[in-house]
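A single chain, nothing else alongside it, follows as structure tokens in the form predicted on its own.
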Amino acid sequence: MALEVKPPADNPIPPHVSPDGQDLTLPPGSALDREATRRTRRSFIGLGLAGLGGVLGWRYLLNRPDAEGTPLPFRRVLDANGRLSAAYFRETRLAPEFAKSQGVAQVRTNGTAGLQSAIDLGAWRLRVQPYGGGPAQEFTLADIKALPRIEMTTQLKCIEGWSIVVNWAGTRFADFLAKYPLASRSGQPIRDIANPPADLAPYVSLVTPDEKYYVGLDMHSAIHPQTLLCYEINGQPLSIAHGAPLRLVTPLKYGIKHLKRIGTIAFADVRPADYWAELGYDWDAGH
């Protein structure tokens, strides 16, 4: 028969009971109450020193001398981060790619700087700042369209963590810079990706016509063979939300890279501004 252990009728909180009905509670002034107490103490004492550790830890990176916005530590994180993807990156490495149908049908839109200021889409011309200097140089959507077309479904990702299957369509940045070489000094086009010119330029800068966004590229994620110059989305012409006449999509890099409503391309010798690296973010923001 089993053994059944009611608590008093007058405690509405049971002892500690083992299977067999022994009453397990500490006795008071015990020795092994006295350790109990001792360790619950110590815990506490831990715990808090701990929380006090990582506010005061916390006040100490906040208040470290700024690095382009930056805390100091904060940056360096980055910034390692940065030449970890630059280390990882090869023109071979392609972002996944998906069956069109795996798209979705409802690309949502997310941020519009460099989108308020009106536009006129049948006046828009993409001005291309020749690499060493000279005129720029100016191109219609028209002239983007003759170059070959490739379509492709990857994979938009958002800094904030969250990620959509996007078909795009457009030409290759490196598809116009091989039929317009306006990257290397010597005007030299780019005939492979993987040996291009020795004296291309190292970055590239894409502005929206307002100037009010602005990314900056290294030369070898512009002319990766996933890096478009984009105008269609999801099979229809890019939506002015989207960036209508023509966005940069680079699947290898999170959505801030993905400049809609290019303006104005050049080329530097030097990491052009990048609008949310001024804003603390990581220059490079590959994945």
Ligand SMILES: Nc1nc2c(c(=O)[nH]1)N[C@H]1C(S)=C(S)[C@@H](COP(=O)(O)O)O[C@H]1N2
Second form
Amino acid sequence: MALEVKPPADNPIPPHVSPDGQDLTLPPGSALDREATRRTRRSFIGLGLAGLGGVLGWRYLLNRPDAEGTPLPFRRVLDANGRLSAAYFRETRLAPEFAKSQGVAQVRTNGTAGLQSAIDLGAWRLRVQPYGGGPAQEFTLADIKALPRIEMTTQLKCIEGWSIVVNWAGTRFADFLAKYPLASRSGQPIRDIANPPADLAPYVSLVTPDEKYYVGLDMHSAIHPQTLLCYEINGQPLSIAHGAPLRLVTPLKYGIKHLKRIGTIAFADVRPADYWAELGYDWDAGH
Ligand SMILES: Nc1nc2c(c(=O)[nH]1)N[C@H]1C(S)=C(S)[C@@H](COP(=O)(O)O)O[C@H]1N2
Ligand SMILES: [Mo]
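What would the structure be for the form predicted in complex with the named molecule, rather than the form predicted on its own?
Every chain and every other molecule in the complex is listed next, the one we just looked at coming first.
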């Protein structure tokens, strides 16, 4: 029996609405929309062929060399989807925001990799390795709190299938890089997110102090206006389980990218190591 796998008929990206009710869905027929459809068809065709091949196909696929822990043919589909999500992201999107009162009072916690060792919050420093080279620079929590405070209530989506609305506060990563020009080789700050320095690093790496949890982000996502170096939930300092003293929040990405207890930030020319990508998840982890 032939296995039938059909691509979705419509635009594969669900409608997306901004906080003020504006429809941010890609206009049908736009270059990016065509790319979306083409890529999705190709992914489905790929999976359809795997289905037709049955057991032999699976054996073939599973015996392919690995790339970041996933057999290469799967990795290609994931990467194509990741590239699509990255391109779409760059174009327009903002994650929906909610009224503060819609945030949950008791925010559940999930994931403790990199949080197992004791931490002295007073001695903690954020270490940043400048893209242009030179010694790492250290920042206290007070340095971060001196930057503009942004509060936002957004959805945290976990790859396990649950999501919650959370009230966060912190500073935009873009504002950090506006004040401390560490992400461009020339040492130029980001003055305008829409026109960043030409020599801005393409990737950012975030790692816990013990290096046991690590996340890579493309720079567009890192300087997105809703990407925060976050220090509060519901107006209270982060608990240890939520990533005290400083964690990442980036609501267009799944929870796996929201690294808790940031130790070191560095910049890179290629995709930095990523804990969950190594376990087979889409590197971009956008949604
Ligand atoms: N250091 C670290 N950060 C992490 C994780 C982790 O295991 N270790 N898990 C991630 C996952 S899978 C999710 S869903 C969110 C959950 O954030 P919360 O515990 O504040 O709800 O944290 C993310 N950040
Ligand atoms: Mo998660």
